[in-house]
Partner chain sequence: MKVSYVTPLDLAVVVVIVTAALTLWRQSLVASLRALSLQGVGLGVVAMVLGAHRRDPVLVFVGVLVLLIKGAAIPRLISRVVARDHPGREGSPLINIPASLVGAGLLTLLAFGATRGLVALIATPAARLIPFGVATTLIGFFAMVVRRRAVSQIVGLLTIDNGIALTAFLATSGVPLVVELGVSLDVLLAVAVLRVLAGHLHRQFNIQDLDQLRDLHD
Amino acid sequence: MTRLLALTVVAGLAAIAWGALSSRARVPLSALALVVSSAGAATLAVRVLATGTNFAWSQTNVLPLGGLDVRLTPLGALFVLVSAVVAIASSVYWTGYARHAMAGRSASASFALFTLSLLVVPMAGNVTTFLFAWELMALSSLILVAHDHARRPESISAARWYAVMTQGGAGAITLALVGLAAHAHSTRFSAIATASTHLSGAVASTFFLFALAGFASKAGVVPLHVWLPKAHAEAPGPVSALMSGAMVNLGVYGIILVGRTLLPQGPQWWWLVVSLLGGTTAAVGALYAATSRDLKRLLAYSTSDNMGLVLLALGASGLSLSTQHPRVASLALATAMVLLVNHSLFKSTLFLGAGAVHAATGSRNMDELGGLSRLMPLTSVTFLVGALAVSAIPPLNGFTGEWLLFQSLLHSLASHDVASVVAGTLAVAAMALTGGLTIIAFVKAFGITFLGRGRTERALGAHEATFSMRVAQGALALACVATGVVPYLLVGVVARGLAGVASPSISGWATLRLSSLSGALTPLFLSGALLGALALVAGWRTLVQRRHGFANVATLEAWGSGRHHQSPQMQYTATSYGEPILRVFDDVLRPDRDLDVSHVVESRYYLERIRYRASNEDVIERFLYRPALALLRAWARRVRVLANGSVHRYLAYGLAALVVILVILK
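Would you give me the structure of the chain only, in the form predicted on its own?
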């Protein structure tokens, strides 16, 4: 296994170094090295999962305060495997996407460093290694978010938001982990877990809340999510896939690491907070996804939506464990991991598809797209698979995760604890709301973007993605189908990954059974029933046409508004499609609307032009962060007088600080 680790690291470092090569060799060689590095990490993870034993390796001379410590547990191996799969697909995709963007030296080296750090974070066995890899991940991804700053000023704004939020989160994580390490007198996670049993409740809760805030910001949890729709939308296509399909997962990994491994005896209210954050995040993410007209921004908000569902499952697991229902707790934790892995597969598919659309048209605004299914057939098919999966349509993989979540919440309602029952009931309501909004969002995303007629010259001039881009999208789409039709391919791996943390009793290949609880799912039967229903509809249509002579019935274009002769302006747009949702949730979303009516010169009774604009800015950003930033700027202007350039004043500041320190130490 040590050789596999060496292969992963050496190939990753080679990919970083090869970023300095000539433009022709830079991308293919770096991508090849990243594929080798990710494959090595995936093989190492599979071996750990297959044997159920930890892999450990350390080197004290590399990093201070504990050295470089690699300790891959089955739980960490599961996250490494998911990151490696997404990284391989993104690296293959990059070789074709580089014709559009990300061909420069800084982008190539940063992409390689970002990928390597994603693989190393779940392998960390001590605080020093974890924080070092975490910072590499944050800084390299920040460079990639700002990659297109010369052409798009929005990239700089997104990078600033991302930098502040990610560094604030990293500060909270550092406080929590360093505090736990100081109490344990060791930076190793195993020693911290042993020593944490002697922590007082108040101290343990303080450390948990710091860790929860830090890791939740990385997972895009409300209200710390404001960076996510900005950064994911502005990042290049393969980077967006890695950020949404791998990086946000590590926020969930951190919550499990602290809440279930380092501080395993947490009180019930911890998980009530996690459930509350999960339900709020799922609802807010789904609402903004359903009303967004930027394709990548829609996908980014959907990431928050799905991470909210994962936190709902984590909260249900912690609540069930605190009320002495270990079987439900194990099922809920397994559900969280199934949801997370499924999200990685279908959201990476969707972001790679959105990257192909952007590369082909130069636009992410769905109001400027349309009719791409004829010009980009494979991209449209893979995007449709991802859209059906995220909407939990059987028999794709998203349906399995949602079914397991419903089962977990349903069984948690059998508890006699009032708080657990109330939390479970609200979680079911949040799940139902977000499920409906998600379907609305992705019907819009696929219908407006790929069906109907092209609305602009950009859409009419689109072309299919390159071969490597199509291969990456197709491979991930096939994975969504395979893990949906045979969900035990995924559930079995998740069960091995949770060895030592939980024992979910889920079995069966053809029929997925909850062995210790009531519940069964047969995806193969659903697949057969769906195909049979489609065959019946097709057969009935053919029979009716032949019997009644409807062979010459005109066929209208899908999403063509039912008209034979129409202009692209007569079709639905993303703005008009989302308008009913904006009106229903007007008091929550608080959109800005502007209606401009122009009359003809000859008579005010005839209209020349009507222009409607709706701005759906994030309400949390508008009413929480922007007022806070305004106060910070006002305070900064006032304290600026303290730095007037006087050496005597600066010496006085130093003397005052020294006196305060001496008083405290005394």
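So that was the form predicted on its own. Now I'd like the form predicted together with the partner chain, please.
The text that comes after this line covers the one chain and nothing more.
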């Protein structure tokens, strides 16, 4: 297995080196090496999952403070496997996408480094290796977010937000992990876990909260999510797929690592906090996804939403553990992992599709798109599969996850503990809300972008994605279908990944049975029933048509409101489709509405033009971050008085500092 690790690392390093080549072959070469590297990592992960034993390898003289230490546990292997699958698809996709963007040397090398670091983070066996890989991941993805800075000033702003959030998060994580390592007198995770029993409650909670803040910011948890819609939207297609499909997961991995593995005896309130964060994140993410106009921003908010659901499951698991319901705890943890794997599959499908749309039209604004299903048939089909999966429609994989989440939340209600019952009830309510909003968001995403008629020249001039891009999208979409139809593919792998942490008793190939708890699900049967119902409706319609002899049935465009002669302007737009949601949640979202009516000069009864604008800037950004930034800026302006440009004054500061130090050190 050491060879597989060597293959992963060497091929990854080769990909970085080839990415930096000045030759034109850099993208295919680098992508090939990345596929090899990811395949190596995936094989390694599969072996660890199959045997259920850890794989360990270490090299003490590479890094200071404990050295490079690889320790691949089944849980880590699960994350490596997911990252590798998304990475393979993204790399293949990249070869085609590079014609459009992201073909430069710095972008190519950073992409390779980003992919490699995503594979290495879950393999880390000690604090040093973990933080090293984590930081590489943060920095390389930062370069990729800013890669288009020359043409798009927005990407600089996005990169700045991302840089601050990710480095702040990394700082919090470093504090927590280094603190734990100092307490255990070892940087190894296994030593930290055994030493944690001697940790006092307050200290452990402090470390946990720091780690939670850091990892939650990576996972896009409200209120630390503000970077996510910006960075995911600005990053190029394959990078946003990797960020959303693999990087965000590692935030969850970190929370499990610290909360369950390193500090297993956490008090109940930790998991109440996690549940609360999860519920809020899911609701906020779904709400903004439902009202976004920008296709990639919508997907990014939906990522927040899904991570919120994962945290809900994690929180339910921790709560059930603390109330002595190990079966429910195991089920909920497995649910969290199933949700996470699902999300990686369908969200990377969707982001690759959105990248293809952006490459073909040069726009992410749905109000400028439309009618792409005729011009980009395969992309629209894969996007539809992804959209159905994220909306939890059977027989796609999202449905299994959602069902499991409902099962574990409802079973956790059987507890006698008041806190967990209240949390569970709220969680079920939050899920119901987000489920509905998610469907609205993705009906909009698919309907406005791919159906109807093209709204602008850009949309009309679109063309299908290149072969390699279609291959990557198609493969991921097929994975969504396969894991949905045969849920055991998903649940079985997850159960193996949790070996040693939890033992969810889920069995069955096509039918999932929750032995020990009541519950069974056959997605295939459900979808058969669904198809049957559809066939029934269609047959009935034909029958009615025949009997009443509708001679001339006009077939018009879908979403065309049944009109013959309509202009593209008469269709629903993303703005108008999201408007009711914006109105219903007016008090929460506080949109800036701007209605601009201009009259014809002759008469005030005739309108010349009405312009409606509603900006739904993130309410947390507006009311939490903006004031904080303004405060900081005001403070900085005040401090500027100290720096008036006089050399003597600066020298005097130096002398004063020196004198103060001498006096103190005396």
